[in-house]
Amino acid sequence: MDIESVSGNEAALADAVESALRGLGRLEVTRNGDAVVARTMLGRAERIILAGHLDTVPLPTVAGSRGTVPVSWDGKVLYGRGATDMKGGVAVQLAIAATVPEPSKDITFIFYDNEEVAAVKSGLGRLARENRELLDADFGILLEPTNGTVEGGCNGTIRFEATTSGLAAHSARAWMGENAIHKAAPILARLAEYEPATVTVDGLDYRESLNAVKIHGGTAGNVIPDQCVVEINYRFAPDKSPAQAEAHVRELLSGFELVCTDSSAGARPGLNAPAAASFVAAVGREPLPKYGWTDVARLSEMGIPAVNFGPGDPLLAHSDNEHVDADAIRECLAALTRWLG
């Protein structure tokens, strides 16, 4: 964690990870940019993926914040950027590689860059395009923070811009114009009245949400605005495709100009895979749904059922007080060691 690795600046950490993995002498190691893939080659009947991203969001700027590099450690709790999201999980990956030399399943360890930024930059996406053969597996585990509970699949996400147009005029003669911000009121009303669904998918209940997340318009304090843009985000259950999610939002906001700006499919829970049942048993907790989008969706898209499982409270991710209990890391390591031992 003392190696700063804000998105786009993962090289030093990738170098350290690569060096540690090559030093074990028993893994096939491949480097692609600032992503590192290491594989056991034991001829096991099953191969599983343990994946985690190396990058973090930028360091906090709040004076006196504990979320800094170097980290703060009191013997029980580790404070610092990436403690939860997700260097605690990466530490577990590295520990498994070092301490479980003869796992019951072949393992592909994936450490990748640029998860916290635009999807087009994703190191996992780049690996899927350029080294797809390295990613073949029967089951995947993404070590995102889940408080040590298996979280199946993830919701999808789609974003829109809803634009209203008016006519600019001096605010002292407002009757000469048309207020575009006022025209956006019905959009906000429909969103405020919308009741999001809870959808059961393969036994897990996924809560959806549909919200205005940003609004902007107007040019000056004495000008009637001639344009207003409302940015909207829909988090949809993995029973829907992005196309179905888009159709749903367009129906709700019919009559308004909508432009889809971004979308990512969700992932079904992944608990139907043969490896999933034994893994859940090793963890010993009832699985939960993942409401946020994670890279299990990328694995699912490749035909690899996958779940989220890692140390730390996801609510602390990106916070200036980001921290993780040492015991939480040890418990995740123990569960994976039981399963793989």
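In this text, the rigid core denotes the largest set of C-alpha atoms whose superposition between the two forms falls within 1.5 Å. Fair warning: this is a prediction, and the values are worked out from it, not measured in the lab. Numbering follows the first chain given and starts at 1. What changes on going to the form predicted in complex with another copy of the chain:
- A movement of the C-alpha atom of K105 falling short of 2 angstroms is seen between the two forms when the two forms are aligned on their rigid core.
- Core-superposed comparison between the two forms: CA of T219 displaced by 2 Å or more.
Switch from the form predicted alone to the form predicted in complex with another copy of the chain and give that structure.
Excluded here are partners and other molecules; the one chain stands alone.
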């Protein structure tokens, strides 16, 4: 954490990770940009992935915040940018590499860059395009923070802009115009009345949501507005494809001009894989659904069942108060060591 690694600036940290892994002398190490892949080559029947991103969101700008680099460490709690998201998880990956020389399954360690920025920059996406053969595995664990519980799959996300059009006029002669903001009333009403579903997928309950996240319209206090734009975000359970999610929203808002601006598929929980079952047993806690989108969706797209499992509270991610308990890191490491021992 003392090595600043805001997205796009991961080189120094990737160098340190690569050097540590090569120093162990028993891993096949590949560097791609600022991503590092290290594999045990023990000829085991199963191969699993332990993956984590090296980058963080920008450093906090709040004066006096404890989120700045250098970090603070009192022996129990580690404060600083990236503590939760996800240096704790990366620490577990490195500790497994260093302390479990003879795992029961072959392991592919993946450390990658640019997770916190636009999907097109993703280091994991680049590896999938350029070094797909290095990623072959039966099961994946992404060490994003989950408070030490297995969180399966993730909801998908899709965004729309709903636009209403009118005719500008001076508000003293409003009848010469058409009010685009008034026309947005039924869009907001349908969203407000909508009752989001909870969908059970492979035994886990995925709670959906559909929301207006932004709205803007009008140009001046004395002009009838000729346009109003409502930005809408639908978080949909992984039983649906993005195309099915889009059709659902278009049906709900039929009659309105709707442009899809962005979408990412969800991921089914992947708990049916044999490796997943034994892993869940080793962790010893009931698995939960993951609501936020994570890179398990990317592994899932490659045909690799994957779950989230890591130390730290995901609600602290990106906050000025970001921190992780040392015990949470140790417990996560212990569970993986039991499973791989």
